[in-house]
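Form predicted on its own, single chain, as structure tokens, below.
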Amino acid sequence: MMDGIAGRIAERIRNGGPVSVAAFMTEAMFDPREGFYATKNPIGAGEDFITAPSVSQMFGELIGLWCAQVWMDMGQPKSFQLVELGPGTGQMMSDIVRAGRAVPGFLDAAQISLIEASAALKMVQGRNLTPLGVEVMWLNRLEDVPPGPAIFVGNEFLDCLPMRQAIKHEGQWHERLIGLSETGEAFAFVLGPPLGVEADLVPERLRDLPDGALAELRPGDQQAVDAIADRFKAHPGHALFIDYGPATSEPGDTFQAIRQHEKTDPLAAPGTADLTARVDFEQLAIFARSAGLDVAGPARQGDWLKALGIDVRAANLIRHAPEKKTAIARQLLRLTEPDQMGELFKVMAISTQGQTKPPGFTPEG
């Protein structure tokens, strides 16, 4: 007998059929009562999975440096919107915080607001950042940012956006949906109806791959993607995303829940679990450049952390704390070499047109 969430999507698919992989991931992450974001923190070694600002202060503070470089060249605005979407607990704009102090006025200017939907972890990111004396402002949605120029960071926010998959049967591209067994007591994968003129939300690049393939569409990447761009016909800024997920559209399912570390089951125990898929950068970059805005990247995560100068600060910290070279020395490698998280992750920022070229990337990227 399922119950909580589980019950509830369940009914829904009794009563209407089945529904989305969009519409599941939304019920099992951020209903109010009882989802993943809503009732717990899950962020940290021993919790549900850990992100790069857990890994090493390092990561957020050149990220700290990478927007007070950004602002500098947007003419170092007295006031500036500066915005963390996704903020987990809170570490990452900590570092921020305390790199940026480095950067005469940087800190004076910004006006910091935390998009999070998450009131469990609202409490964490208060606990975290009121020590600095810092004031901070917790917002519901991207549009509800205060007008002005504007930087934007985004750490492991898109991958957690509801998204969609696709197959290609018989030619035509079908959604693939999610309904009950055949007892009725677990959810299982279904063949949806034909996208019909949807199918266009296929990219490009997999419209033409044969029977059976898979493929996976964002349109919530593609709402934070025109949110933005909708902002910055007004006011100029930068949005920075770091994710994991392909440089280019590829095929395949990358839908799956972490729990404690280990991955299970993504259909199993709704709410439980954290939910993700991998990020679609080419996807991303159409999406942005179709709004008008500048794109750079995407890079690798070890090549951007590289050219900000991460080899640098570790040896800074070393050179400070002797003791903790091999910690150090770990976290350097866990961040940047290719078969850990210097690969899979990539980095891109979306920018107001011509906006001088954001810090980090190839002149070709």
Second form
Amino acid sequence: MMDGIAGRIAERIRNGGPVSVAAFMTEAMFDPREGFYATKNPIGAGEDFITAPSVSQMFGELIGLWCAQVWMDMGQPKSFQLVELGPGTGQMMSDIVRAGRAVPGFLDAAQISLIEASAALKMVQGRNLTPLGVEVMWLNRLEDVPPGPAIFVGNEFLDCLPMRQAIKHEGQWHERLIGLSETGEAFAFVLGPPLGVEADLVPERLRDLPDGALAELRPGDQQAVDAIADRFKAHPGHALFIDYGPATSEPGDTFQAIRQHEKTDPLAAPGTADLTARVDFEQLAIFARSAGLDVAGPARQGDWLKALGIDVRAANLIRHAPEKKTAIARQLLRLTEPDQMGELFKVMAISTQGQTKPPGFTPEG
Ligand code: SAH
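Please supply the coordinates for the form predicted in complex with S-adenosyl-L-homocysteine (SAH), as a counterpart to the form predicted on its own shown previously.
Below is the whole assembly, all chains and molecules, this chain first.
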């Protein structure tokens, strides 16, 4: 018997037919009573998964200095919006604020907003940010951010936005849907109808692949970029995204579930595991450029953090706390080494056209 979220999705399938991967993800993650994010904090060593801000304070501190530099390059506006998308525990914003104190005027000018869908995580963020004595506002959608110059940051935000899958079948892209197995007791992938005009959503590089190819479509990323582009045309701004995924569009199924640091079946027990898919940075850049924005990157996370001086920051921390030398050295490797987070994770900035290129990126990227 399927109950809880699984039962509700099964009921929806029995009534209306198979659902998209995006619809399945949304129910599993944000069901208000039992969704994976809706009810608890999954981030941290004792929880379900680890993210860069929870590996080391250095990550958020460098992002804080990046924000301060970008603010200076924008001409130090007296007031600007500093916005984090999907702040998790609030760790990164707390490190941004601590590092930002070193830059005169930066925090006085910043109006901080957090865009967070989970009520449980809003509470965790409040607890972690209140001691810093900065004023923080919670908003549901990035369209609700007040006008004015803005800096957006989002670490592992895009990867959990709804993703759809398509399979090339007899020369046409069909949506890959989730239905019920023959017994009705489990979920199973099924071939859905042709995408028709929506075949435009298939990443450009993958459109002509042969039968059997699987492509992932990221309508959630496109909506986020379009909303950012709308405001960046009226008010100057930069948005920084860090996430895991390839620099150029790749075919294949990357829908994954993580529970207690282990990969599990994404269709089993929705609501009990984190569901994500790789971000397609080539397509993200195409979305941004076609919405009229400038793009920097994708840079590999390791290269980007080194360009911003993470080695120097680590050496300073060790000088102040020699007893933590081993731990800090391990955190540095975790964030930057190619076989750890340094290469799979990419960094991309999208900006109002004609702004100074933000720091950390090579002239070509
Ligand atoms: N940035 C944090 C957390 C990453 S987990 C870190 O690096 O540790 C993803 C975060 O995005 C969670 O806080 C989740 O609740 C939030 N989130 C996911 N989809 C969202 C949406 N559509 N709107 C707002 N927040 C969302």
